[in-house]
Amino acid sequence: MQTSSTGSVGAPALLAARSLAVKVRDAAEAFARRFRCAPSWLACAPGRINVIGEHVDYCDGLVMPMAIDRHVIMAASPITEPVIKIFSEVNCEDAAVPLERTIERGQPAWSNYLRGVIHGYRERGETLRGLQLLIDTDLPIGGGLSSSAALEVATATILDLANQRQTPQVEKALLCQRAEHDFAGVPCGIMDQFASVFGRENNLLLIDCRSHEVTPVPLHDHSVTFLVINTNIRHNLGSSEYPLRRAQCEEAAQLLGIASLRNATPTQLDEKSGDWPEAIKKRARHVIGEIARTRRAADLVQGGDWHGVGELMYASHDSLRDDFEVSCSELDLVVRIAGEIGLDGGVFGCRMTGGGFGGCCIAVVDARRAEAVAATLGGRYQGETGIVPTMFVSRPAAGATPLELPLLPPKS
């Protein structure tokens, strides 16, 4: 089964991307609607793409993320009745969260995220108080863009406000990633949190997901760019395969008698590696050659090199393809395309960005040719697929951070 939306054939056109304050005015407003008072307290917390280093946070490897200007926004005013409510004004759903007894999975599904975030600060000891709380966002949901990571972390932050306490960064982005394993049953390793923690605006992060060091990597040459192609496919293989995955990198890492894959070798591999199942060699062989591909191109982007860095995203996908499996037809189709356009036609390089199975690819772009590269890559998708896609490009942003209350028109 798939999920897919469909049009005619056209050139696509980028997303334009509502300035911060104007998302803010908006779920200030919003939430005026709904509560009937204006909020005590404003937050947000970005999406994320990763520019390599795919499925090797989970094995202590390293990861380049950069935090998005896309967000979860986040406005709560205080109540006196020991509950949590929620309102999603993406989803129009209610839930609720009572403070006076053990919290528990519930419905609505996406209420979790929050219910996990609670449950955390519950457990660290924290007395949490009422709130009435909104949330909006401009994030694809399901997407790769990391919208589950994003909605926590902006729970932690509005918790934070509301209860005026300050978690230590990468404390609340540990908190976050145990409530998505917990209450979200998502067995994901640090980097959708730590990259909306962390997010610095004109850097990307290298992540070290043993160490929990992030490093981060300039990026002021604004001469490239990031365009973000949503394929706006999501096959349902993802929910299953996921944990599978993980569950392979640690069998051959056992079969290897190390305790990740991070401490593997090519050459460990190869010796090794004989009669395992196929599978597993090829899940280790990614994970191997993505932490490598990794901490080259930190290397390279802090040099300006972004043809190399192109070189290796491709090769990324191609690993993650071929040995990890994770891909499909339609990412790869983008990656496709991007390819033949190629360094004479903008791009620098491509490769999905996300678990996998649909979701969205990430390209490098000539920041002049931006528009050009989308309409030419929309358009090609589209007329091969059906499907249209969604395209905006972002720089990388800053992360998550408590939001100054806009000035609101008095209720009429």
The other form holds:
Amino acid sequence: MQTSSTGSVGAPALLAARSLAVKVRDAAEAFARRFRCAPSWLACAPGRINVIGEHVDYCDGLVMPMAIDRHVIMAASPITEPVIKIFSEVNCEDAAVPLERTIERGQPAWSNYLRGVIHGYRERGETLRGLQLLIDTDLPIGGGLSSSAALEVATATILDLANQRQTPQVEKALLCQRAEHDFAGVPCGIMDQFASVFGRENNLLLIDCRSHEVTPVPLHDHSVTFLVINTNIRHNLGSSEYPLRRAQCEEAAQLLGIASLRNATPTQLDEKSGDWPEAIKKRARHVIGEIARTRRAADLVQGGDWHGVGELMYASHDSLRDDFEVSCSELDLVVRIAGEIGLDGGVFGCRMTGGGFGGCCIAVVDARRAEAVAATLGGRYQGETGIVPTMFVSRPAAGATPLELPLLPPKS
Ligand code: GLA
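Alternative state: the form predicted together with ligand GLA, after the form predicted on its own:
Below: every chain and molecule of the assembly, starting with the one above.
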């Protein structure tokens, strides 16, 4: 059982959000405790959920994520030595990145996200100053909400700030993606880093992963919100299956004789895939269908047709489960329960979000009924699995930004 924000014990409850101002104050105080001085710079980068357009970013497809109001926060001040000294408040662990040598992968593992970004700046010919830097976060680590992209983008944002640079947004996101490829060994697409950089309050982001164009999709209707349901499990499979899916998509494009699946049509697939391995055919079918669903969902969001968006989300989940094979029983269970609560209970749609094999589902819900939906959904999930899910709601939030020094009074 989990204690709700009001202190009562019962069904799993929604986690209360801390305001950004409170998170910044807490990070600044943690910095002062650790380094015995006030930070000179503060920056934050949000995590993301993907509303629709899953496993298509590395196929040049269309995705529609949004930034959430869960962040990585960084605080820093200058030091004279040519080194970036890092303390992670979350892991209670130190790391140091010497600036006079080539930047390489190292320990602890989480430091590689920062190392990769620092390396990217050095590759651009930037001379970086020495820093002491603290990391804090309220994003669940490894929960599929892009905590790693947020860590990379926060690093880039604070390096820009401390070194008086203003890296153009697309370059910044691509530099962070490269850090993930080369220093974390994950051949990810561009969605997570773009969402963290370009997030905009009250807007979903329609991202064209081929042209890198980001189109905000306004969502000013506050009667709907996004419920994030973390299954709190992660299957190890994810790390080996992700590169495999990417390779299978590339193979499908090659068999079709095109640069990427972005250009493929269902007819083309039907005509040419007769003798393909079943898995390759299924992967391509998912990607082609998912890009079409994303395009359609963007139109429906603009028209306020949440019922229609919800149907597309369920279809997206089915396709990820059956054709792309990246779901798992816990994610499927959440989606099934959400469907059973249904429109009458305040749920428009639900699907897994992110890479899959565990992590989170998102549901679009009637904002007034979010708590009731969470109680029912969380309670039934816990009842069937014995796992307490973590749940919170978020509206679309702003992207990475430098922050003002805390305006709030210190905690007494
Ligand atoms: C992970 C990757 C993204 C994207 C999603 C699946 O989050 O980092 O680039 O491929 O999986 O949509």
